[in-house]
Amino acid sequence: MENRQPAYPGTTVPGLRTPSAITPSGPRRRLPRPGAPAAAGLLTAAALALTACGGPATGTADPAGEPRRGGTLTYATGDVEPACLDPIVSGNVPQALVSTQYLEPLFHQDEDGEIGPWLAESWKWSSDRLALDITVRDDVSFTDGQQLNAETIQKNVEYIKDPKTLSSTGILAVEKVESVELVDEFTARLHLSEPDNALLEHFAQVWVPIQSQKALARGMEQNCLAPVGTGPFTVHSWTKQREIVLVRNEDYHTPAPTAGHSGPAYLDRIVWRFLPDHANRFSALQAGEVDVIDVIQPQDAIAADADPALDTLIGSRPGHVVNLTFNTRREPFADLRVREALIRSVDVDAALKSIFLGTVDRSDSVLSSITKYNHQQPEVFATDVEKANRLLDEAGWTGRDAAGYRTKNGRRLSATVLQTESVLVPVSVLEQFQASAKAVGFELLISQEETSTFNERRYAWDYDLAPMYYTKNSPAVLNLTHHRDNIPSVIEGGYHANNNGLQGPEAERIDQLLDTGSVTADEQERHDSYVGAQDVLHSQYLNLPIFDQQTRLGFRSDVEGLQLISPLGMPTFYDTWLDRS
């Protein structure tokens, strides 16, 4: 999965106090009425740690009164503009953010990770778990008039698996689906190559949405411009490098199972603007030129907290945390001792405190703090300069050059970390890592790249360290990011989900654990397999975990009903309305 985004990195861990820098001194958000149910589809603290300024750790606040219909909401994103509005093509966070408004999945995954129906009405596994029958609702039509039926599932899977579609996320999600059989008009049978515990989770993601088969038949180019789904909004227009205009689906009647209302959305339309500059985006929010912004920066979150006209909504995302990934396929990080030495030499906590103003917590696992079976191991990643020096001595880097860097056989101990705004590990953080590494004689160079060249170098394995993350609502994300099957590119010379490239006995052990976790029918065995896999890959120091991915929104206080929807923590505007006369 590409999953590239310049999202503000951070985490609010369930059970921990919200960071004081973004905790208001007094209530501004309206508190829920006693006994009032949580609004639909939103992730609560148990699954998505949220900060709604002045209110509890939930994703919405009680509205000021009866919702008002009508109006235009302007959303300004700091994410890169999608190259395609269909998240099946490629598959990244910018696509997920916008497509959540017009596409819907087969299943709903709640804040506890439980799967329930959405566009699907029911499902049934075969006894050997090599076949899955999915029955879809018989009362749903897409916005182009095409009825949802069993053929819809068949054509969507075929579209995802077609190499011409250039899918990198969806194709990995359905890789075990060998064929789709039409059982009857509304029931499709998916035949699998082997059991897949994560398949229902996959079909609950916006990266595997259900689209009109009639629309898919138009071809990728047309579908990229205006995908056709069943969501509360439809794509009206796309002026590239400026904005996407979404309009209300007047016939909408398939809200998430726990939605706050039924029927069409309240808003008339959404204008989705592209404002990559952080300062300009926040200034536009302050001036009332836009209603909601994402990728809100730490200093801006603090400013919003002090402004009664503004609010923030912040939540962690599931999956593989934002991290620095080691390329083990070449020196110096082919040596485990050198990988651990670099990790032990840097002070992640100090960097986060100084650069992110104390508003985020570090991660001590490759899985985010809200992902099932995450295994936090702070002792594995703790700073230990003495051990770093000892490891480098053991690895033979015992010489020193005139600049104070370690050498071996006349060669300096040096590594280059790529940096790009599309996966935001800021240069200022890397510079602190650079200074820490120098103290043990390790030269860490920083290569700032445009998104295009960052991806070219990543695809070609032309890096020593690179910032990575992967948004996914399942511990099976590790099957993608750390299994050897995903070292080769999905498309020749292109994207590969495994970016560490580890081979050898330890990689085989990781594969065995991940394979067991993927296919076992026993939940305890699944838990033990994924925890065990983290034990092994943590011990191999394949990644330096830094922080959970986050969705970070700033918005005008007269925007009501804004939510982050399960399972990926994407904003949804179905229940949103404007408290304006």
Second form
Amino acid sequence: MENRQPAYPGTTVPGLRTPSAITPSGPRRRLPRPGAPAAAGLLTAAALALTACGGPATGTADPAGEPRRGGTLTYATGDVEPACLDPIVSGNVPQALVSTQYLEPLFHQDEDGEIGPWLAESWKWSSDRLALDITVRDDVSFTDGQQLNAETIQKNVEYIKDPKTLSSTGILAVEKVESVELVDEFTARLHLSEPDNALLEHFAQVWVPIQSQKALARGMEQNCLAPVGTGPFTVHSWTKQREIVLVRNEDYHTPAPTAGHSGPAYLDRIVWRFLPDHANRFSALQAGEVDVIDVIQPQDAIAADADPALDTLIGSRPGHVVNLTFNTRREPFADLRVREALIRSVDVDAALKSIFLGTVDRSDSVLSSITKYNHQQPEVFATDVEKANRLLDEAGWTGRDAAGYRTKNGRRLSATVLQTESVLVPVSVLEQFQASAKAVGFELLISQEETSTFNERRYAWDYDLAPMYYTKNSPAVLNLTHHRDNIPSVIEGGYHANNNGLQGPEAERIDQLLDTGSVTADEQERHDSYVGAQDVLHSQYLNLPIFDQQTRLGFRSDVEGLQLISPLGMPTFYDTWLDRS
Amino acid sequence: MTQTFPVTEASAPVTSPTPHPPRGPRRRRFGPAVAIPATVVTVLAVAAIAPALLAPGDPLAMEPANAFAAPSLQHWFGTDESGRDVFTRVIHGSRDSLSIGLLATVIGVGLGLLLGAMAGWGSRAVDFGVNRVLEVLFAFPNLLLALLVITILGPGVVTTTLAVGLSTAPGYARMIRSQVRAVKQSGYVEASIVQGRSRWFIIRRHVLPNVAAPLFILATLGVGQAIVWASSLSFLGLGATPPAPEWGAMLSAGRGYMSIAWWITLFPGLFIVLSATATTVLGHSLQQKLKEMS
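Could you present the same protein in the form predicted together with its partner chain, rather than the form predicted on its own shown above?
First the chain shown before, then all remaining chains and molecules of the complex.
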């Protein structure tokens, strides 16, 4: 079909670059991005790092004719298989992808970052902003028959905060919620430890969905197998290591404000399969064995765009961009000059142009280009080999060994990048960085690890550089990834959201800005705080931003009405139908 | 067949195996079945030993602006996703790929020789013990055994070599054991024993020459197999580390780009096939030769 609209209409912050990947470009979307992204996402997912909220995001494809009811859609994901279908437990991208089909949050956040009602009908802050009254719709039942009411919110928050639930994303999102009081049957009052500007955003992401309290009472294990929400589909079965089968919720009547129709979904069933190998997944799509794939590789997206039987839908996700994160807790990156030198020595543009075939836009901020208040500073991250050499000289790395690497006190200037199969950043990109670092006498070693080892080493701060990202629909993602509060592991398992570990006066300054951004009642001050925080973060060279995280779908052209839903940019199949007999 | 040979140490003719390879009349020269693979192996050996002779460029030199260039006069095999010359990388990659194959075979043969000789020449108890160990090792498919070794020792070229070597050892050991046994029971060995020759003399004079020829052939066949296994492990990311050019690793890196740049995978793949086929054909031809000669 033709003339689908772009996944996202555009960015919401004036003056920012619009990533071409999400700009509509006529009948066919432009796509792109690397091969590793999805996997990467997973990776983090595995790490639990992702949350989401924030930016924009909805796109609708504009169907060719009258929607037809019925049929089974097969979705093949390149992300890992979730360990639990309830995204509260841990809380990662693979979970968000699938649970968007059967769970819904309290609020809807549009592409401009504005919060609107969804399962919640209205909300009201107290004057001190330490209490939030949320009134839910009185006409909603979960697919197990349980009615949605104020108690649902209470039970959901309790469930998230219960350490036995093993939530990482959700628990950080409701960190400031101290208790939930029942005001009346449909109104709950959340009491906060301090004001939280991101609270509504938190409740607009699928990592903090609203589930049936009856279902939650079954306990985590049961709930993981078949969470019960209000979404357009329900979990029918889950054959581990093979597929998840979702069936239509016939009583569905809570579509998102951006949905294209009302009433039940068109599709009878969705079969959710796991095909981690990029090449296999794309072949399966070409052969028509599956209808939709994610994590489509740049070269495959180009091929899909050239094939009349295939199409693509690509959009950015909000949050902390895909980046290389420096561990400042040990040499050599404890030294700011060495961090900047490495960043100045590499050529990100060349890597994106070659390996991603120029289909992905570079990010020059730690915040995704669709996240509110993102502050792009290309000059800070521009390649400058001369400066890199000067900085390393200043830092005392003036000796040279036989291999041509710099030395100080007889020690070689060397750093290790952690890397894993389910890569955020393909190893070929790291190889290019390795070559350019070598040109300034910096040895970069690439250590490829299994995802589990990658996470273990990450939790133990055993890396110099590592690819990371954190999906979240709010600039408050920086409070998680860069506030000193998150250097220690605040949840079980050793996971820590702050992977830089920066201490000292600059870290203190960053904390102040992030705290202000989080609690201030003044929108302008919130803006200034987050932009200011990015200024400091960037000038401290704590991360090398590479590109926005993306949802990258390839699909058969007879799949109509596919959308990415705001704020996380996850695919939704509510409006989707199959134009085939 | 039965063969007599000049006997000085024993009074009676003995049966095969021969005490040492026969030096029969010169047969016809080697045919194409030997000449062609031998040429290929020679060229690959040159590539491995002195790659700069064939490809003077730097296999690690990147030119991102020139990524995915199709094969041309300037880049015979095209360029990869970082603009590196695939021809240069394939030629320089011979060293890693072939040396892993070769060294792994040496390790396998060495270990096989030790175990095989122990079992074949040792006491019944030793034979029993070694055999049980071999049976256990045989129960694992070779590649699985190699993966097991890598899991324990960690990935890298050295461990890959070791892993492939260890996993091929049982095959050699079994062959050597049976050869040693056959020789041990032969009349001329008995005769030597009767004459009071030392064990070392017997091994050197009778056992080794008999084992050497079939072992050499088996090892030649094994090199091809070892190259394929080593490439497989590198393909899985367990062997050579980036950015080293290694055929299996190149194959793996280029695989995702097959639809737009077939040359990144075709040429390393071709070289794996070529080297494995050449050594295997050579091995078979030599085997044939040996049969004819005996």
